[in-house]
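In structure tokens, one chain follows: the form predicted on its own.
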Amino acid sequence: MMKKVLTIQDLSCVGRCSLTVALPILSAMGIHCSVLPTAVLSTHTGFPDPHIRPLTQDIGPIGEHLQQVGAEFDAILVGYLADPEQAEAVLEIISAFDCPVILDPAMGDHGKLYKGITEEQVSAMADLASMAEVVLPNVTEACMLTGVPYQQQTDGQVLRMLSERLCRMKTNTVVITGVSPNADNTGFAGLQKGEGMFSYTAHRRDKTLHGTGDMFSAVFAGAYVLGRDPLEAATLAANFVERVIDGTQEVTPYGGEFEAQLPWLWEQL
């Protein structure tokens, strides 16, 4: 039977980000693929002054209309909220669907948090990756939950640490990405509760593309939702952007072309 998994992020109308990488990518995964907005976009935050609605007050009775219709899912995908309050309306969601919640908690990278991202907003974050089984921050979203000061090139210590301090409550697995060893090398660590660590490592792509976190994320949540382990939906989440990066031939801030690895994303599985 084929998996069902619903994710919650917003949509932007131009640029490859959030629902409008994650609906196609799971979709290609072989995976049906529903999801909730949490904010229209008229372009991603990679272009300049985009007009942003968020879809708060939607949320609640959105979630409530899919419990009325009896749909079911797999796995809920969590990523880009606009205010906390979306939080609240998506905890209320996430215990009224028994399935593993995997959470993107998108706020921030390179020390600083998103324009618009409010400390309270990490608070609230940080309350709901305490009910996810996988969490997915990068090294400036997990120092963020944590409250451990930033740290560009962290040494497998300070990862551990993090991942522990993240590790709680429903918990299980985190992968902390964007982890840099050194200056020509990036790659992810991660923590699974009973397993201990792992890491991947790979040579640094000279490309900064908009919407790679993102398809890390879809990738990672489609093969986690079909049965690969934490390490082998990373690296086959990692691989794939890098395929993105090598096949992206310039740089624009529509983001990174993905549509042409869609093909051999198939194929791995």
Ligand code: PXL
Second form
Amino acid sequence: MMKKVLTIQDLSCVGRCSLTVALPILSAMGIHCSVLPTAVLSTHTGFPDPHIRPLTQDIGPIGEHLQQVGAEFDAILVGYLADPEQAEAVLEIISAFDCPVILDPAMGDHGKLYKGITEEQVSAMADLASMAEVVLPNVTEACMLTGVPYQQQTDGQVLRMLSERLCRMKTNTVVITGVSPNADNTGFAGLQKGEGMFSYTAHRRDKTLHGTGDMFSAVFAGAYVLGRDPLEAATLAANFVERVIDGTQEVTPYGGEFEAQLPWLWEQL
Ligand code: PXL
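Please supply the corresponding structure for the form predicted together with the ligand (the preceding block corresponds to the form predicted on its own).
Everything in the complex follows now, all chains and molecules, and the chain you saw is the first one.
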């Protein structure tokens, strides 16, 4: 039977991120992808002054209707939320659908929150994180969720501390992305309860492209729901993102050209 994933994140009309990334990636992995948009934005917040319509009042009724029609999912992938109330609405949805939740607490990067994200949202996201089976923060988000000061280069001890703090309540796996043990390398580090720490490093590319975190979480979610273990799923996701970065010539707010890598992704499954 085809696997089914519901992804809850924003729909940015222009600029690759969130739903415009997760939907094609999960489809290319042979997964039936359903969506619940948390907000509609003219562009993601990396462009100046986007028009933003949060769908805070609509998340609950959409979730209720999905239950009424008997919708079932093998996993729920949660990403960018537009305000703290959305975290509460999402909590209700995930408690109604009995399936693993993968959370990418998309809130910031490079030590800073994205435009429009408040401290209140950080604590709402932390509550949500404790109810997710897998949490996929970047270093900035891992520090914010745990109240640890941001540091660009993180050693094994700090990564273990961040991962252990995030592995609470329902969370059994944490994968921290954008981890830099030194100036020349980058990768991920994680913790799976009962299995210990794992990590992966590749040479650092000197290009920062929009949406790569969302690409990582979409590929991870797809591979995880197809039965890969967290290290395998995260390695596939990292390799995909590396190919996207290497295959994108121009750095623009439109983001990484992941489309060209979808045939490769399909071949890996
Ligand atoms: O890629 C994360 C992300 C998701 N959604 C919106 C964003 C961003 C990052 O800037 O602005 C709307």
